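Starting off, we have a lone chain in the form predicted on its own, written out as structure tokens.
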Amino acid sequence: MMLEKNTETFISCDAEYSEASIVLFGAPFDGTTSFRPGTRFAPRAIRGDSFGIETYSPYQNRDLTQLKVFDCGDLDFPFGNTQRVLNMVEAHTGKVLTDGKLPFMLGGEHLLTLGAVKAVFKKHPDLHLIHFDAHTDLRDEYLGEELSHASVMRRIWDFLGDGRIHQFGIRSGEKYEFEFAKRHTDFHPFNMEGLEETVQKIGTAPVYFSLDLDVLDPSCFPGTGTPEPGGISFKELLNAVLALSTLNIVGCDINELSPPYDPSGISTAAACKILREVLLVIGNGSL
């Protein structure tokens, strides 16, 4: 059975699901979310937002009107229940994989990557994942809970193992998070240095790509959960995505975007703007 096509989506995301190769979807979560909630409203204000935009990427010489993307819209999720969300973004994710096309995933909070990077895993056991974000993310649990957004990429480490999770931009964390980054993932704080380098070293390797947006600077990105200065600016993140553009991209999430934080929409703005150049970055190989 296909999907059904959103009401409303993302920006010329409007292709018919037999003919889409990628598949966009909103995962409204926050049950995690241990300072300011709000990242479950990202999904719609990002598609509200993008008929801001244009569909036209000046710096990629492309156009989403190009791409065949899908946008089903939003998971149901239940409430208080994270193993059953990270159970659903699992299933959903996989189907999208077994019928041939590449899952995009907006969040809600950053747990929900665990759910997409399993199903990713399955098909795909030597992915690599390329993790953009302010923090480590690599607690062994967060006030006892082990599945929290603190401790994501730890929870996906558990499965991938030793010197495939490859982390840019990180500058907050726990000495010990950071004492097991350096023995046990590829490791770049602070901003992007060595990402050209990894993206040489990863080759043809099937990649999921995961971007916490408080990777930017809260002076340009206010409106996060946990904002954190000492970011990235907007134009180093695009650089970034760019130099992505060879990778052998299987799955990717954009996630921690929380809209109440930012009224004044800049935040927002960025989500979409980025977001339309990372659809382009991933399906050039479709154009």
Given for the second form:
6 protein chains.
Amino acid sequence: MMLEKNTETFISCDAEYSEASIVLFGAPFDGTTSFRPGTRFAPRAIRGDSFGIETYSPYQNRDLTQLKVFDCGDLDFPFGNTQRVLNMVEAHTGKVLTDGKLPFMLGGEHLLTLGAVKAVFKKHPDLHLIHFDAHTDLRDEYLGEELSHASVMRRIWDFLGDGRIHQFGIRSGEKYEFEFAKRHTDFHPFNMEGLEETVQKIGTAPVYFSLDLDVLDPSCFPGTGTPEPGGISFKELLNAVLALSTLNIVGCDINELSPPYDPSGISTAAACKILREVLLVIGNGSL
Amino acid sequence: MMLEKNTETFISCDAEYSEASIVLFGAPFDGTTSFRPGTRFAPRAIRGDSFGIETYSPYQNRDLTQLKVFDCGDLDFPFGNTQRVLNMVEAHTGKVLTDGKLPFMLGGEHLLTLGAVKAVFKKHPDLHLIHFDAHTDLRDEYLGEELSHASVMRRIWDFLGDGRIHQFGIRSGEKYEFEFAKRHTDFHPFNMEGLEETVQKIGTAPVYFSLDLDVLDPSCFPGTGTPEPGGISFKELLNAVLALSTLNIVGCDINELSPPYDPSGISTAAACKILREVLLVIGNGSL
Amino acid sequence: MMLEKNTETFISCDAEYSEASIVLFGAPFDGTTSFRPGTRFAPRAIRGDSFGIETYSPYQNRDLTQLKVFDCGDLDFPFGNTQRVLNMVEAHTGKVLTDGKLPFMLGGEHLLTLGAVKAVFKKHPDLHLIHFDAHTDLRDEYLGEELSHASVMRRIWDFLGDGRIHQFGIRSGEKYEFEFAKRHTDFHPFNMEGLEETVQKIGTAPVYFSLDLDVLDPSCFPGTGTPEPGGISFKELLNAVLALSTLNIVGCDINELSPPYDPSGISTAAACKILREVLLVIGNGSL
Amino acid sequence: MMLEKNTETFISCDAEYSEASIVLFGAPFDGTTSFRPGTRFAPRAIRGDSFGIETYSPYQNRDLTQLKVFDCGDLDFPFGNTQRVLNMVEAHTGKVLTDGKLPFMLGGEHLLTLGAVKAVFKKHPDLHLIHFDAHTDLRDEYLGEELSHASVMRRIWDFLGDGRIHQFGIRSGEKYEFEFAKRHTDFHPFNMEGLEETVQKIGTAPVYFSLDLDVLDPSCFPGTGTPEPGGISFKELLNAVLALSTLNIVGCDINELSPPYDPSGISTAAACKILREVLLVIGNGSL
Amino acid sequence: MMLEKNTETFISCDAEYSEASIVLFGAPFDGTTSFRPGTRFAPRAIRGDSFGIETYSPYQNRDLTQLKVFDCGDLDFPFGNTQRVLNMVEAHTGKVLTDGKLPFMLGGEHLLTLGAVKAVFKKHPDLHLIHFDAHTDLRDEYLGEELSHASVMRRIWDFLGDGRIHQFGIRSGEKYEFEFAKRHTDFHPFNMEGLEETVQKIGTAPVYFSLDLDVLDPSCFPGTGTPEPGGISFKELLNAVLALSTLNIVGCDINELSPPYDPSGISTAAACKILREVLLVIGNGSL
Amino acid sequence: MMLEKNTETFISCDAEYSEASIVLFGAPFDGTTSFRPGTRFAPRAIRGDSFGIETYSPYQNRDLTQLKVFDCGDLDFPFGNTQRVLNMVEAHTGKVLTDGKLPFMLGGEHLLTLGAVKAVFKKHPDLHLIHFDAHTDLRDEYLGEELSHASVMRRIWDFLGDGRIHQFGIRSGEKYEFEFAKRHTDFHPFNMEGLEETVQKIGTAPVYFSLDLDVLDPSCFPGTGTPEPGGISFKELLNAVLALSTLNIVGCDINELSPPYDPSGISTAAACKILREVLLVIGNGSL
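Take the protein just shown as the form predicted on its own and give its structure as the form predicted in complex with a further copy of the same chain.
Everything in the complex follows now, all chains and molecules, and the chain you saw is the first one.
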């Protein structure tokens, strides 16, 4: 009999908040998306379609059922007020950190990372950011706005500073963004080359991992707002995620899935599977 | 802060089971669907898109927030074993009835109504069935199977008998089904004519209301497995539902929404809105 | 055991050619379509989805299984050569007529009607044409071409002359087309008013019935190349078809279904159902 | 030879700015849309698909080619900053008015109407607003924001005051919104009844006409963010628009088309056709 | 003139049954599919879209027109009764074998393979099974049912026993399934490595080849019920199929294409092309 | 203020005709497409979605803003008259050449290349053609027509003769086409091998580059009329385009994008990005 309340979470992420070491939360916002909106629907799609994958990873020989993850559903955002949305993300992330748990945000658009990283930076001033993406996201402003999905890494650089942002897979941006990247970030355009060295250099410093899923080639991830051909394959992304397993990850997000642009659902499936792998990489210590 | 468990219900149907007078449950099964499957996705779609409508009905000047409805989510069915699925529906419906609550099933395909009506009939042997549909559903068997979406009303007639089934809106079937209907059911083909007389005749007897949404014209309800042109409009269905308000409804279902066949979502919107109106009609006594 | 050859026809239209009184043939051509192509896929879609409707019509209390209809599949057209395609349609229609059978073409675009009517006109110089459509189709030329879907009725008028074309439901065209219609055709814009009088006046003269399905409102027939809001409902079209039952119909076509523009399939369902009704109206004499 | 610059406008709206009496402009913003975004794509879709309709209206026996309309394309909005967007709409509308032309905005979401009406109100303090919609749009705030598509009429009422807003077709809202409407607006829920009386009462006062296309039933207008079943038909809307022909319309908008939710394109076709009819009604005086 | 019966087969597979050496048959069943149904539409889609490919393979320098293949269309299944469906597949396969022809099934879901292999095993008790798939399909039961798409290889192992099932490309399953595979099957997870050795070891023993198309990466095969990222490319699958050319294949199936989940049709195109290649590999001896 | 005329071009291709060195023009024709039409919509889709990419190429470290490109919009074709369409393409291409500019056609279907190459050949009788495609396009005729997308290279060979056509990536055709290619063209089936040698051999001779985008694997380019699995990746195509940079390209086209078959838009994104790269390769001399 199913006479308890209906609860929908990412597959097997059904721990109580008090016992959880990782807290998943949805951030259904796409308000600064300039081209094709729809990432607001991602968290719900990821939860729903997660039942199409298994909890067991043959790549890591670990199982999600071994972790304690709480999925608190989606934050309830006021559309049209970008600053308030960022404040809510920052406050929520801060609360999770205060309670000694790891915040894991499911976007939504990439600008949201700004709110989350601000909260993590307050606790970890020596924070590094690992950034997988197709786009530099280093614009100074976009259509006159400083708060934009296209400028999120620039806004984060404003307080993290040089050498703390590690960018991989980048293949699109304005010329000045590429030049900025070469001067101010640990910049690895086009692919994942150099990731192992970066991981070694970071060592035990705290790391925030921000995964813009459009780093994937549109062939395996068509459901995104700004598809950028020439990206990495799913297997390459999977191997890159596994390569992070020695890091001290203290915050995380996965973003830019836009389910309405993928009627086949393979993009959501990719998001679900990589989310499982990232959770297992992060939860490594507790297994 | 959203640090309780994530709960997704039909809009505002968030009562506890113990306090609820109505129990919604999803029945995500389309195993005997012969043409185009997909009704298994209906309950989840209805819950998710219900946030696009309001809780207030200007037609009835009532609000869902005035009712106590528990939405227990979806039953977990074994695909491929039709008889076991029907047994589960019957058992669940029986449990809800035993606890003094009204069972309200969200299909799923129409065959599921057989399981629900069996349970209600055990408690109410004088049961009447009001059936809105495009199809007679009176086949003796379909492709050799007695348990089929195309024979559900025939199977129910097997135990309810003559004069207890009241059919409206029917516009498709085999010739012998139309002849059977004329002899054995209270038969109103093509539209809703005669509904008020039927309601008056039934009076205070217990009634099960089974709404196959394909009674609607495909123009306003394209998302269904077997679209049948020439149906009634949404306003006609709305008026028909309002005309049921004096009845003693003791069980209910809404079925045959197939979201994959309607990328616009207007079929799910129609299901959500008519579900709100049916809930308010049924909950009338408690307001 | 299914060890005979696989044969796909419109539902129950499986007579041998020799015994058939009606010959269905698909004409998968949309070469002059200026806006959105796709009607080439209509005949195959109609055959495939015809298994979603019943052979029995409760409107006429007749059954397709009572008729002898041969469905010979699709003509094999050379795309890019409009004149050759029209010649093939004319030749095929002529052969069917010579064999004493009624030709019934499934378009394809509306220009094809020119080929079919030419063949019928050779046998029946006193031919009348009943034309249901959203568009006048009376252009003198279109983008410099005399052979265009937008000028098919003008080309037919070239040999049928004044008073022989009876147009219903028209709601779109250039100003000069409306003026031409008022002078040269039996013109009934916007709806079906006057159909009964027209049927009476025609009496026993031979009639070709050309049904451009976009006469239907886009709400019930979205899958067409040039949707034109403000059309008639499916019930109005059904009643209009039933009103033709006393006519001496000697040729027929149904056209302008474009399945790719209707993922819900309700347009194909409408085409299937109205095709069943037209077949039963035409086959009336043999029942 | 096409060796001039490529120009895409709504069909035949290709006058120079200096000679035009009406100025069309696209407002591709959906930043406060809470449910399903996509109206940002509407102006471009309307222009592109306008070539599927004719310039001639058989309903009014007038032709768009008789009017002088300038289509200046889309405003270039900063996504994520709602107030700046509204300021841009207000400034643009004011400039058009200053130049003695009628501003006609193609949304985008309904909140944009606030910017346009503010500019028109500055010039016409005795302004009336005719509002066709499915929703009251009278919320005081929505998710904590005063600037929302759900509160646009409330914000306009803030300066227009009682009796100046005339609402038709409304069938959705919170209970307090319906009560507010009954006290403060000229309120005609569910349909167009009373429109002729309203037109007579307004007489020669200046009128802004705001058409939220979701007043249409989803069957004929599925492509919108918040489909609300039970609306009016296209013919009813057409007749309502024709009934405005005696009014002194000084500003206008058409909004809430969301093309991504309608793969059939019938919603865009409806928008194109009704836009043609509104333009011809407004341009009446100059014909 | 096309006045013979309309016949739709896979491209050029139009031999008579009596002369054919290979018999294609469609098995349109997806009754135990737990996630997204739709494979029932695969055989018809494959036949229809096969006209988009050529009969000639430049990879093998052979042509389908050189083979004698009979395509008998689809079996007519009773939806909802899984055991009866399996019995029908077994009987049909047995009849084809008795007539000295090779059975080639087009699914449908993967469970159907159980019926086909049972029939082949009766004739060839020394049968080997080559299995390309993303999933182990080795569950003991699934939601309480022993007959499930997720347990088909386990059911076949029940009678084939250890060492006879050769699995390639597997990348998803429960932990115990991977452990079972390592103990009881010739297990090659993740890719096609080891295929040549397996082919050599099998030698001239009779082989059934079961190709679950979801072994392909979702990028090249999005249209399937349970997309599993990280699969092989089309070229890798093609090479693997060519590597089977020395085997004594006595039965075959291709399954798990779900056309509704791929509006682009690339999945059906992949199925058509690989089907051509498999037919040419099997028909090798007769060329 | 946007009070100039609305102009939509490919991103940043907004030079005046007089100053431009390259002239883009759309050729929206798909009249001989035998399988799935829709390439007529490609030029408009490419222009609209070009705003989703950047003008800067990190691969070439050049920017489109450095070039002078005029985009004159689409030619206005008479559908249904293939020869007239080809004549228009030839005349337009000739005019552009006469004015000393490089013609760059956006198809449309591949047959259009015949018209463009004829015009270029008149000016450059020593012309070479580099042809990337999945299909040989070497049929003598197709369904009785010599002017067909499937015979375009054969028609061009009729006047270019042996050794002038260089084909890469071909993986589909009839047997006799492959044999013809081996005898008469510089033939590189399956992939891009040998491209550098070909480029060296051509040296400074004038080259027309015809890019049929279906040379790409359907995984990264699903939106095309005849998807052919087993193609090259986007990165392979990108590298092949970069390898052309030393050539003397005097004419160019990109064709066979069919946007309706790719709701995700990744095919249009691939077309936009490769178009940017080809423009930058061609415009190399002027930078």
